[in-house]
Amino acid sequence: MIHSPIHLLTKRFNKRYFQANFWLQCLFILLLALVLFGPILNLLIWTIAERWYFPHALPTQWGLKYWHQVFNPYSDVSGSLFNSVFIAVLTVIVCLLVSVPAGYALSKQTLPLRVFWMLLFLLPQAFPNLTVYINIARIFYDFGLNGTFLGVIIVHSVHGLMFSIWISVAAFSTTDPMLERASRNLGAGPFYTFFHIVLPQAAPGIIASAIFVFLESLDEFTGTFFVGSPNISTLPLLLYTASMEGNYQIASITALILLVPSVLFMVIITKFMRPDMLSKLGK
């Protein structure tokens, strides 16, 4: 079969329109691995860096001596992390207290001013945390909140009560009403009722909702920084500290620490938050 040249140029072009197209889609890839993973790469190369200066691309001499030293048992990182995740888990228990039955009742829609009330739980969000932070120092103070474990939970549940509350009111949306409607039409109370028939249904969204407050509160550092210093020393807190003094390897340990739970959590999120649910985040 004889092609014409205008048929082989075209062939010819095309061929080399997708080639060029696939090498820029790899550079693509390549430059997005870059911009996502380099921070990260930096990050580990640092954890393990023992002498690093300019002009040395890489570090000139390696070793573990500051994992050592971040493991110490008299070290500030343990007490600091420690911090960390008791404030947390009180976090997620102040907040589930609140949202699990506000998000019952902001999943009715005939609930009265129901769209000011999701509202105001977006206020915190609406201002500069650096601002708020420093007026809620002022008026804990009058309190004696400044510098105690309490004064840094009730900031950081006020913080992570949005999370908590449009999440739950997503997952109680997604409950099937007339399992509930059968229930109480078969006799059973309306606490019989929520525990047993609504709040499984939930249960899913409100882990979520709970696995996002644990991380907001984990790396939260304003509210800490404002409230809970000197007193209260965080990992957040730690890797300011740290950083500023120029100890950049405890830094990156301890940024590594943080990181590690905010990535298992993650993945665990993607097991629980279903497209139903997700669509209801809002409504």
Contents of the next structure:
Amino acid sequence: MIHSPIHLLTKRFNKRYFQANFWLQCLFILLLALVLFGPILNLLIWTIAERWYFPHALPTQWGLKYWHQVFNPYSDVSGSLFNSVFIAVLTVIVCLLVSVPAGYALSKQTLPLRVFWMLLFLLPQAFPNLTVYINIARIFYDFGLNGTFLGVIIVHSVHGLMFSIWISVAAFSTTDPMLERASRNLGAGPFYTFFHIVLPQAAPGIIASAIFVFLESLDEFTGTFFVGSPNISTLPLLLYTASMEGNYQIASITALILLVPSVLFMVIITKFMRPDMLSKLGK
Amino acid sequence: MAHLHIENLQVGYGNKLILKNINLAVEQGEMIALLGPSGCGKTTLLNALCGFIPVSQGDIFVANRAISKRPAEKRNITMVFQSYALWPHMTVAQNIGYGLKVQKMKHADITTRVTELLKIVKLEGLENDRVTALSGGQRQRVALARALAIRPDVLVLDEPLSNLDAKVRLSVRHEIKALQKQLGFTSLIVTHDQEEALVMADRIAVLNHGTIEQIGTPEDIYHRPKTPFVADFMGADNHLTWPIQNAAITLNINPTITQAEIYFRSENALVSTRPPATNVDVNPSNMGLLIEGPVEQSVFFGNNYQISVRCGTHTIQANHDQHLPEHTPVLLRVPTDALHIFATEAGNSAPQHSLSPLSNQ
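Could you output the structure for the form predicted in complex with the partner chain, given that the previous block was the form predicted on its own?
Once more the chain from above appears, this time first in line as the rest of the complex follows.
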């Protein structure tokens, strides 16, 4: 080993360079964490704060008072939670009823006007949400759908269909048509084949699309606001009202409740969204 | 009437005809190979038989019943797919028993039949394995067992061995053949491998451009090809267009011909090294095709050497048991009975039937 001065110098420089690099990386990670988790931390503190005034960096009084208030069976929150889940489940059912057959049909390249149908389901997303929902609300007035569960479920389904159709098409496109042929070959009719061979193959993608629709419905605000309120209150609507009234504790707890299914399902979705299926999205 | 009878079958997409005037009669318990290059329509024929693509004209009869208008599930013709098409969400036993379950057979009976089939294809003990965990050869057997489970009228195999590696292919080839003999099922096998067709089939139908060029026993097809295409496809790798203006090539056959396409296999060209000055004797023992020329290339092929002989503008391939250095003058003799001669002139007394020149190649 040669200990020439130049060698030592470069070595020291490299070490210093490495250290600088290391601390810079730490700083970036910290900043990123702050940006990502800072608001959530703030939200978490709010959920257990009973008293928190402006000059204080932390709440002056801690406690679970608002949790008891929220989980009181007669509170707005439990009612809204029930509404939200009820609407979300029915929206998922409506979306699946449409997207499973439609996705299968659209996955066949021979279908006429295939691209047109695919784009049709994308169309509601092309316009600003607000205008679309105000117009829907106006039309729903004529049919007496405003303020009804049916109205809200329809609005959520239109929104959810985009996800469920596009994901279903991708899921059905990855199934091997030879597997269908093999089934027909052995005496199974088209329906038997669909339910025993095609659907199980596409199931992971369909489950992923159902989860997406569920989460979208759970978080949906604009449509529910214009079509459902004031008769129907969901968690996002409650969150909005609570925030407007300055009731940050209730708003934060509601937000936390909304966060739980999102995180949970996102973990599940990563399992079902296989790369080969993602590559077929929009094809 | 034969067990499976195909009459004037035509299949096409739009204006494009894939299959033209296919006539084929398959006897009960017979195995027929559909042999042809890729794109000749052999897989299309299987798909038409199975009902995966519609038939534009003609009829298919199985045991005297016309089936060409029936949907795939009502034909009782099962296929072993090239990709096996096993269902990955089912176990081996569920895959094999699927057809029986569709028929609403009793659970106990299905189990008995599946066990019986697993024994036949030598996969005992694997009934509860996922098909995704099996090797290529094992998947092939599951596909075969699944297709045989419902006792089909006709079994069709679409290039069943093409996805297997060379060693497994040989053993599966013999197993399928042995099974076919043992169980006596009527089957059609599609292949582009002439050796596979020769070994497995009772009769071979050679397809080209959507028509059957020749149907016959393996020996027939191999030794007596009816068209230049069949000769070429069955391994006659040398091709000459007679007449040739070259003194080094002489054709001594009886009766003589003026215009013809001549095919022969390299293994039938007998090589002899001799001094270049000597004249070629034309005597009865020297009948056939005689070619003189220098060795251009000599390639080791394992059991022999493949020798290329240059003769004017022609390069002739021959087999020889030893290496010959480049430029060695050699004499090739192809006996008359090893020559496939297709006269290209109407009214010519050629040993084979006449046909229009070159259009079929």
